[in-house]
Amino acid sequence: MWRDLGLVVLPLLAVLAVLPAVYDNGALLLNFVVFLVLAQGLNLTYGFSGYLPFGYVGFFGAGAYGFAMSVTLAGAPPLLGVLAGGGASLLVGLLLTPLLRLQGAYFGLASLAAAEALLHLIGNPNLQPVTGGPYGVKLQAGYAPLLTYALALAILALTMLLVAWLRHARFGLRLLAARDDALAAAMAGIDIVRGRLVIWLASALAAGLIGAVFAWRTATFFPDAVFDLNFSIFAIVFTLFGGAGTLAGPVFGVLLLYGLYNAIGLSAPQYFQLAYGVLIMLLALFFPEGLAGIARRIADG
């Protein structure tokens, strides 16, 4: 674990704490740190139980409501405005948690059903005067740059420590060996319903903090934008490209693809597709295991 902290988590979060310094573009960093956290995130799910949610926006959103209904309905403080958005996410991972009844793309479909479902109700026109509807939200919690960088490097660092954990901690090593033989794992005694759900909450916890902060740092937004499924497709396609169930492998995925999406995505778009789709091909013919198999196999020669 602290050879993994040494390597990957704190250069990581050096680099992104000075940034701010030497590059004037507060959303953007924003950004990536917010699907840094999204594709740790799931990596959290994915990695150590084998479920991968579809609707993973679902989780984010509620977060960003869960804050903007906690600052502007009852008060809150900003700060205890992301706690509330974290509970909310809870929330829903609760609710949720018969999902994990069902399997592969079963599992997907539900969940991915399910963020449509909490994306409908919570643009209900009816539901104008709670959650905005379909017009959105305009919060008046204060306009702090810097503040909701660094607590979104704060969850951040929280994600990857647990992460880094769990790959070293008999508890991961327990739900790794319920992903590969779910029958074998528990005939062993490992408690794996117990395991699953623990898994299922802290993932969900890391997208609803998250999606706290970045609906406290935009401060305006509608449903369509936080429920937005390209939020799970970017941190389910980060995750894969960079390597499942490893540390550094969903950094890398989000570094080279989000990077590779700013720097001819938004003005080459027809490029950045073809490169997209050339780059996933070669990686999931040649290097199922993503970018951080790559990197193994160099160090084992």
Second form
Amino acid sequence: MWRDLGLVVLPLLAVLAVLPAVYDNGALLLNFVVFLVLAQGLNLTYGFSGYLPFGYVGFFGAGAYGFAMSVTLAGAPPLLGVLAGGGASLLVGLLLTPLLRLQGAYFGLASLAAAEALLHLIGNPNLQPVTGGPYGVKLQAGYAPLLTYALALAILALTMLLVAWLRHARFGLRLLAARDDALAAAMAGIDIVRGRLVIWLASALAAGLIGAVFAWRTATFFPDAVFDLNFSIFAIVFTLFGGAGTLAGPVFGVLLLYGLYNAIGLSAPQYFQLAYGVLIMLLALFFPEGLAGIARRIADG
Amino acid sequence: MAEGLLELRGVAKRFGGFQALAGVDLAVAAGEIVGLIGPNGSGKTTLINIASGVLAADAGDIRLAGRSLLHLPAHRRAALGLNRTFQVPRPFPTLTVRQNLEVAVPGAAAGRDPAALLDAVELAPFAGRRAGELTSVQQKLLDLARALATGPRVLLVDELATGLTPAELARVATRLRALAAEGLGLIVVEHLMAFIDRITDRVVVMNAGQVLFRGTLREAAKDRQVVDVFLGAPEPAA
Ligand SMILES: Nc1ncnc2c1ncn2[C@@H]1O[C@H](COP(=O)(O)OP(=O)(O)O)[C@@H](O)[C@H]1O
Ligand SMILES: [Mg+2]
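Same protein, different form: I have the form predicted on its own, so give me the form predicted together with the partner chain.
Now the full complex is given, and it begins with the chain already shown.
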């Protein structure tokens, strides 16, 4: 645990904390942190309970709208709005708990359908007075680049701490056992339903909180922007590529693949979406443990 | 029937149109080993699945020390002290052998020390290996050790002996008898009659989802119906 913190969490946070001083594209830096959080959040549910939610972006969007609506409708101060965003994603997570009865692709597809349904609910023209409907959101929460970036880093720190803790705590080990064999885990006395629920809600919360911060920073957005399926696809490919269930894997996944995307992909994003879709399939088929698995195989000789 | 620590009463189970269990009574007392025998497909594993909460019964009751387990999920039954091994072993393949025991939640009779358990089933040298790399016999022994790690009061053992060498068999028999001497109740499903003979006080013979015979293995071997049912199967070594 301390090794994980010293070797991965602290160095990463330190670098991210000083980068704004030497690099002036603050929006891009924030996007990196957003994807680091989404990748680690997805890592929680996929890495520790085996559920791969294609609709993971639904929590992100719920967080963004939880923030926007609490600020615009209730006049909440933005910091409280971030908590409201987290609350909204927890609520969506709770509503979706029946999905945890599904397995594999059925679960993935059902979560995708749920995210789409939420997008269409929020984007419904009849709900314009409440959600802004298809015309989106214009916030006057105040442009606070430093504060939003610092908040995003704090959310990243918390998410990674949770991953690091799970990798060493008995609770995490029990989740992995249930992921390996649910029936045998039940006979080992493990309350699988509770374990999966806890990890599912933690994963939802991470995405919701970062979605709220993203909304604060972006201020003006359409519903499709925060329910963009690419958030899910990118988070999945970064996590799978680096190695689900590890702490450093998803970090490498984001730095390499999102870095690559920004370096050469922005001019032709459609090719990247295609390439990343194919990459997900190849990883799932041939390298289910990602970079981390390859590293382990090399280490094992 | 003796006053049981675990009592199954009138357990019935149907798979589609097929009646796998048709009202089975079975009990085991503390410190007792009951052999559960019968031809393939007679419903022994199904009975264990129902007792342990892997399957739901259509009818009947399951009581542990007088308390009905019928509506409790498997992990609650494990916590109350009922555990089982699997006919086809089910280790956690990506966990190490030691972790396979460490994840077990200590229940009623307080968990047992993983290191001592690994030693007892002679898996200590493999403690750091991934359980998926073990042979299937080793996985069976790991299954047994994991079940014991939950500290059960009653243990249901499903065909543990198959594939073991005579030396391993002798050690497992000694181990199971030692557990009974500590007060555990055991129900042991087994095809190897010599093994059943060595460890059990009495046997229950099942056929086609029903109990055919209760008594000692010696008496069973002389029972006309039992002999008929086992024709073509290994002869009971009485
Ligand atoms: N989950 C199931 N679905 C359908 N049929 C089953 C199931 N489990 C067991 N059976 C059937 O029930 C019968 C009893 O099986 P089982 O309890 O495994 O017998 P045994 O352990 O005595 O060999 C068999 O005919 C088997 O095919
Ligand atoms: Mg069987």
